[in-house]
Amino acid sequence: MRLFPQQDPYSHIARTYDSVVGPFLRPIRREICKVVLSQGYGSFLDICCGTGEQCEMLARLGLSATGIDLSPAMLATARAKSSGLVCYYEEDASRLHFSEESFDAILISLALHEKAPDVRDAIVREALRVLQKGGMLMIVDYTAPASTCGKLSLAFLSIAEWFAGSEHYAHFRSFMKSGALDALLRKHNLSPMRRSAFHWGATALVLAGKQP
């Protein structure tokens, strides 16, 4: 089953992606990339890819990288600059198509807020199916931050939200009063085994193993 079987709603901002928010998520990308080729994994899989940019990244590093998502328009600008070495599937990240265990380890990054509910559960169920005992879940989202600068970040980047629709920027209000990335990881009972803060605490990239 599709999530927006009537329009793509990415159709609109996939050849500009990388050039508006790309800069936003560099250095988020960079750590991923470093902390991945640190553990050593092999096998990396990208939920909700978007147009590849993390798994081209990684590919260029030597791993086995591939990437799902269900746009259309976000895979075709991702194929069109890929060198070859990624694998990418359109479909749904609540019903992946691997078998269990087939990945050392495996990225959600800022796109579970934007999901229903129960949606979002689903994804992260699948995530650990798919993931191998002794891997690594990586999930990049957004926090409540404590501070001020914090606040005001995350309050100039719900504006990013708001613009892309109604119904997105709906289930990201309720991720937020849900409690956020920290409510999800307990949820899932996920313990963070690293924790790396970004723009001023508003969004985080947690680590969180699978127990062999």
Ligand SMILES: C[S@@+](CC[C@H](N)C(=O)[O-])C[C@H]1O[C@@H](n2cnc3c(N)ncnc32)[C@H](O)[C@@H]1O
Contents of the next structure:
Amino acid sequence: MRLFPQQDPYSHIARTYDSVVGPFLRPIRREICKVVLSQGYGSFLDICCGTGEQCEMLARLGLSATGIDLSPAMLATARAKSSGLVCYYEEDASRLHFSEESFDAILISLALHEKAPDVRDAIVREALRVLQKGGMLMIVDYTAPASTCGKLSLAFLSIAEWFAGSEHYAHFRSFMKSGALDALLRKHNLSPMRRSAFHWGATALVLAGKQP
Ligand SMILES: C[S@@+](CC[C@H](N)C(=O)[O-])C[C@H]1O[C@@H](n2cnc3c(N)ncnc32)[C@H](O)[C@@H]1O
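Let me have the form predicted in complex with the ligand next, following on from the form predicted on its own.
Below is the entire complex, every chain and molecule, led by the chain shown above.
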């Protein structure tokens, strides 16, 4: 059974994603490794893991890493290069099969902006459900940059979002219009404990804890 409603929207990019998009994300991935290791977390879930780059990096550093994604093509790329240390599941992030409080650290990277608002909210709620009390939710997504460089960077990244298709782009536009990552955090009562800006402020990694 295939869970995407239509054809897998990532089938065209899955094989080239790591070489085309990967270099732009490398500094974020390194920062995530640093954070997760410094906190001494043992288990890590990447929701919408794509080609599994972040899972593989953390698994090589000794973490128990799990990735879920809805795209068979992205998961095929992840599995093809896998060290064998990561568990991958093809499933919908808004309906995870894991039980409550299963993971110490959870990441949602560059996936929420492309979803309709109700799906976006359901994914965040699921992440919080399966996160341990005292654990860390990490979200990487677009923000509203203040500087000219940030605005130019966002304009450049918007072109990539446009190429991803009309539905994807419409959701991206509504995400930005609604206040982007910061509005989403407020909506879910998540107060960032730490925030790192990337791409001149067009994207950010935020860390939010779940109260023990
Ligand atoms: C832009 S990619 C980001 C991949 C990865 N997180 C990264 O940072 O490179 C977005 C990913 O979200 C996945 N995705 C979209 N909707 C999903 C859903 N409802 N459940 C699980 N994965 C989903 C897509 O298949 C795609 O792999």
